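The chain below stands alone and is given as structure tokens, in the form predicted alone.
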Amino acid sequence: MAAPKNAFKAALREGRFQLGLWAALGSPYAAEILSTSGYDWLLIDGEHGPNDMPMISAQIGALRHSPTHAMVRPPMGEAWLLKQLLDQGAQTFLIPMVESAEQAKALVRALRYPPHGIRGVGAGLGRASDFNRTPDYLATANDEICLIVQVESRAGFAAIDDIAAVEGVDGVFIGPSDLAADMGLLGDPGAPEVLATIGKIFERTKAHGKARGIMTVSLQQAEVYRDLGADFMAIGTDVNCLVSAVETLRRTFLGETVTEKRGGGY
């Protein structure tokens, strides 16, 4: 029995365009009530979200049986928190702030046993080999892995074709909000400097056979970056869906004009 099938690399590699959304609420209930809603893959989010160890690993726990792939992210791309994360039967990590090729070898091997990385030898306490119950575990595990890269800065931008050319590197995401701060537009990632700066990021993704991803809770948003070329794509987060049906509901109610709001990125 080989390690579990990474359903979201599969669909990568066969470029099956897969629709996301964030997961950023801290909670496996809501988590297990997104992974039946259609998605294909939901974004635990530990690096913005109130997530800590035991709680992403209830929310993988919650999508283990369910059609929705979950990626997480870290809000570091340390070993030592990767290797956690591995044991917990993360199998797709999305890993913030990368600049260069040697920060994305090094997540590379962070990722993988050895020879080929530094992972330690521990999965048979853990969910990732069912317990131990998985035989073939060790052997297949490093296949099933999906790294996928954030370039959100213009060292990144300036960076892309040596990170995407990085074998072990299945994917770049765009983290648009980011990307635009640092290109002195904060609050603009819709500003058309962000979005000819991403245009070209994907541009050379695809250049190097990797697949392009990014955010928006922006449907129009959402729209353009198909259009550039997006292989993947989350089109929303459980806090501004929460927030936004809440309100509606509410205004909707006492005959008060629905607006959107929103000032916190994405």
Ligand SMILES: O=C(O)C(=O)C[C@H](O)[C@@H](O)CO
Contents of the next structure:
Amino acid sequence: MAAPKNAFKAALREGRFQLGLWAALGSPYAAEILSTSGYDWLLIDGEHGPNDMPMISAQIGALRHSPTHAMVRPPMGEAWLLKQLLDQGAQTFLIPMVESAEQAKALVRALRYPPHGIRGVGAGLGRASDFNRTPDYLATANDEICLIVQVESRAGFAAIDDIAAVEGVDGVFIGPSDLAADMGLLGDPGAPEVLATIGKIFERTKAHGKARGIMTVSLQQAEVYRDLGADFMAIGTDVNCLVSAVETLRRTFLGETVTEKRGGGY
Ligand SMILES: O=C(O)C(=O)C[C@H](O)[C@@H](O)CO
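Return one more block: the form predicted in complex with the ligand, after the form predicted alone shown previously.
Full assembly next; the chain just shown is listed first.
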């Protein structure tokens, strides 16, 4: 018996668009509710959400037997952290602020067992191997890992061809908020200059045969990104869904109108 198949990675390889949602509440209960809400993937956010290792592990568990694939974003792409997340069963990783091919190559090695990488052998203790009940896990794990690197700065944009060319990088995800901030447009990811840069990053990513990802909380912006070529996209966050639903409920009852900031304003 082999490592679990990575349905998200397979879908990207087959060119099937994957719709996602951001999970930053840090709630396995919320993750379980979202796991059967029709999304192809759920990003468990350890960079901006209050998600520590036990919390992330519990959310991976909540998604485990659902049609929604767990994508995990650690605060940084550190090998020791990725090792723990891998053993907890994470197979798809979103790594923030990647700005060089060297950084991308180090991430690939951190996610693979020797001789192709440096991942420590300990999955027998974790969900990854179904708690040591997957005889062929070690031999099959590498192929089911999906690495998505975030390009979200001018430095990352400048290195996009080198980054996208790295063997083992499966996709490039643009963080529009951080990219806008680094471009001097803090809080305005919908600015024309940011959109133009996003288009160029997507174009170069596709040229290297890699998947293109992005996120927004604005459905209008989502259409723009889809037209730019996004292969996978998050169209909201659990936090935003909760806040906007509560606000909309109150405003609707009071007859108030709701306006949206350009680009979602994230
Ligand atoms: O820079 C970005 O935009 C992202 O990386 C996504 C955000 O971190 C996400 O938390 C929404 O704000």
